[in-house]
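Only one chain comes next, encoded as structure tokens, the form predicted on its own.
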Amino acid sequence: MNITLFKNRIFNEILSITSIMAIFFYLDVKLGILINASEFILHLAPNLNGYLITIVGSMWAGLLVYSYFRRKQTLSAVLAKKHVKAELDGQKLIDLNTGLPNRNGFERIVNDTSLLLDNPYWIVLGIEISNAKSLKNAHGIDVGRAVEREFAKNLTGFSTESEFIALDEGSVFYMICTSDAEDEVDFRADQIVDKMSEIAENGIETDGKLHNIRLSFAAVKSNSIDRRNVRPEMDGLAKRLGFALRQRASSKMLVCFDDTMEIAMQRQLLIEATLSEAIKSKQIIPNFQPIIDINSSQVVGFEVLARWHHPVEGDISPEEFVPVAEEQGLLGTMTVNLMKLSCDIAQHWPEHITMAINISPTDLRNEDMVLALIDIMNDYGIDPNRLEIEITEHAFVADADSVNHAVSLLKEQGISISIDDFGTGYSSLHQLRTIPFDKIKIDQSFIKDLSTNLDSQAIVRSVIALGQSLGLAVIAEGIEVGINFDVLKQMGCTQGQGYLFAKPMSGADVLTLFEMEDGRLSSAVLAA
């Protein structure tokens, strides 16, 4: 890539100089300025050729003119940068920790200047210190700020006079690079990614201590925005960079925002704009996936799964809307609504069919939310013994004290507690012993290749043995093929769920299932 870039640049330089030379040569033919000068030089040095002198003179004139315009372009960018910097200093738009423009300052640079509109090619980089929050949690906020300062120094030291840098919240740095050649901005972006990756690998030193940092890189390029219809506003650039950063495959890799991401981002923006109304109008409803007893192949309960059928976008998965709900502070309201709708349906089920519902770590940290869920259960007359609350293993690994308190409140009501996605959160046996759980749910990632993967078999066998030794039921999720069901049955797994038995169904379909079984409580779904 480097060779191609330099070849293109040399070609462009030669072409520009040659064009200016041709103009001077033409003017000389018409006006004779350089010819007269060459005759004077020939008079002093009669051995020289007149046309040669004219060509050389044209070349020097071309070089001078070209150099003047290139220098003027660079000076213009530098002066613009100094002018904007002075404005930012006077209006408190500077990040006090690093001395860089903050988000508002960078917005002023982008929106109130013609920096991007006047340059034919540009690239806006987003560089995130992705483990900044972990550093601050582990070593303190002062260390986190010191790391940001040192990284800012490195980034600024590697930048050119005409490049703009800013720092947004979340330790995301923005950097604008412009040029009159597309391959130049591409090459410059690669240079920055390579250099900053090298710095990250070596670590950032503060107060004599070396801290490892992880970086993520994203970019929005001039050719990714239709400038006939869209002005490159800072708000739009930041959203696109943030979206691209979340799509990153790995560090050291520059993720460029493209048309596919534009479609996905517009879908996300639609979700963000309509989620609140969807929750209020009960568009997000519960579906129920059967949980079966592996030995008898009988239905013993159902897990509640949130489903949203959007009137425009169609089905939207929980993986898409749950993070948005949490970000917008709507997760608690959505959980309460789902709990009410689920209890309204479950009150018509046979009395010992259980209902399992997942509670997020955010909800667990809110005692009022936990008490609200208990009140809903009581209002609908649901026996507490029929309700299971699923808590992800990550939740009590990250915040064991809050989870322990929430679990105590729920257990006092007679509600069962299960660890969801077990095996993915690296919990300790001490936590399993001190927090009174009733069930372990094996994550589906260990089940999908159970019959062929010896490592998965060893892990699942160990979890089942652990559950048996602690007197806990063990449920396997994601059972999709019969051979995996057979292996689990041989290992002594207690319960299971997955597409092998049934897909998630509506509340009406659950009642139909019971009616088809003549009202019997143990509805056989799987042929033994």
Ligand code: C2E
The other form holds:
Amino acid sequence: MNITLFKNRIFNEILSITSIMAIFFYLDVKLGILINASEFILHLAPNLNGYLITIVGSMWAGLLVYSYFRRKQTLSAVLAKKHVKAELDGQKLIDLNTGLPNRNGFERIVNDTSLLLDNPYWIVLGIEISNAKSLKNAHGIDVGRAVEREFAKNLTGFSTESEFIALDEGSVFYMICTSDAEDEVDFRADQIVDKMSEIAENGIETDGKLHNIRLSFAAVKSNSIDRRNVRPEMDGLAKRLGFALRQRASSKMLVCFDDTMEIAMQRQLLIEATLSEAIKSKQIIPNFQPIIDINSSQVVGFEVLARWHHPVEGDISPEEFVPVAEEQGLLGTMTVNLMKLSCDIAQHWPEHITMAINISPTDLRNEDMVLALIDIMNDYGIDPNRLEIEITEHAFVADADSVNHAVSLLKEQGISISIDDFGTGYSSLHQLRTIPFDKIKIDQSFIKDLSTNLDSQAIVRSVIALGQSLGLAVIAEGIEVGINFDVLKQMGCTQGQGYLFAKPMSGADVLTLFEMEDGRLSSAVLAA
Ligand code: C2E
Ligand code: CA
Ligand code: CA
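Having gone through the form predicted on its own, I am curious about the other one (the form predicted in complex with the ligand); can you provide its structure?
Once more the chain from above appears, this time first in line as the rest of the complex follows.
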């Protein structure tokens, strides 16, 4: 305990004891509640002073009442723990690997005991071994389990008698700390984070081998839940901890769930609840962003970008709903719908205009899905040479074999393949050597500051040179200002895309543009 906490604690305790003593003293003087006891003591020791007996009696009564309340909180945790332990044993509520309560066991602790209700302040920590999956993939499931076990031992060893620990799926540990002082729970949480981080830094040893672990920490605190209306329950806590754990953008060691996250989480829940219907009822539609030939400034194609205008939330970005569709197993239906809607529009475009569509790794893993896309292309009479599939670089890193297979199927049909977000993965060069790509899309992060950042210039220049020597087209995305367009042109980049030319537009707007320009779009028209 640090000095300030210690001083606060002492001050609070003295104050509480004195207050209770004063109450007893008052009650005795006014009502004589200790009168019988003092008469009895005077009878035994007639030399004692009556007032002294009252003061000492009040002190003892005060101390007894105070310590009863002081211990009650700790006692309730200890009793709850004993009760739960007895309940959990033999009821499939224990994680067999670590012996800790599992998610259901934790649910029992939170929902069926009044632990969180009894204590004025509590913090529930979520501690995730974020590289657990890659550890299991790299070293096998047994090593993964041994690391989990060892970490569980460390966490339990560091916990106090009144703290609860459980282990959920996905190597997420929960820990409940309670107190009657807010700064104490905060301090304790920091202590746990520091200690566990130190353990992670030193590595976990199993079978004589040292394994590095990475930890993420999140917390839900008693004051982040509206306690007047909401009883803290497991599902809500786990959801909030999971949400906070996924906020990787935060550089803070411990991510505390707060009001802003509550709003974001409610939005996410709304997306999850309404996405299925939106996909089925074709509320998700394609928009099209022009791709420009940098030398001639002519439009050579369009990239299909999914758009969802939510009736309550307004426009929702594909970056938000594509992962949800993926999680819910709805992505395939969404992709097929989008492909149909896009081909329906693209069949009316001039024949030299290409259409690029983004396909997620999940879709590519499913051969039927790839064949379905080819069928749709044929049904709408779209020439395969006009179709490009954009695959993000990360896909190749995660699942090279199935992506390779899908790429072969598509290439056999004459469909082109682009590697999207190039430069953001970490095995780019290897992929370029092994997979027959047609185009490299340089990620927009390198283009945004191109004219001023020498590092970006060096990277873009070498990617263009790489494309040239491999005979691949190179496209730069995210061109927002003329100066970057000029730099790219000078560097010999072949194609470009960005707000400088046009934002993604509806299918109807594309057709209007073609009508206006008689099938030949100039960048001047698009930028207007
Ligand atoms: P992406 O494939 O890298 O698409 C480019 C994103 O950059 C698009 O965002 C586009 O609107 C935006 N963009 C284009 N030019 C500029 C510019 O000059 N400045 C800025 N700041 N942004 C620009 P959008 O439409 O929000 O899509 C985001 C991501 O969502 C896409 O990144 C893609 O990965 C994914 N996505 C979009 N549609 C689909 C889809 O139909 N299927 C799948 N699987 N993913 C999709
Ligand atoms: Ca793309
Ligand atoms: Ca991209």
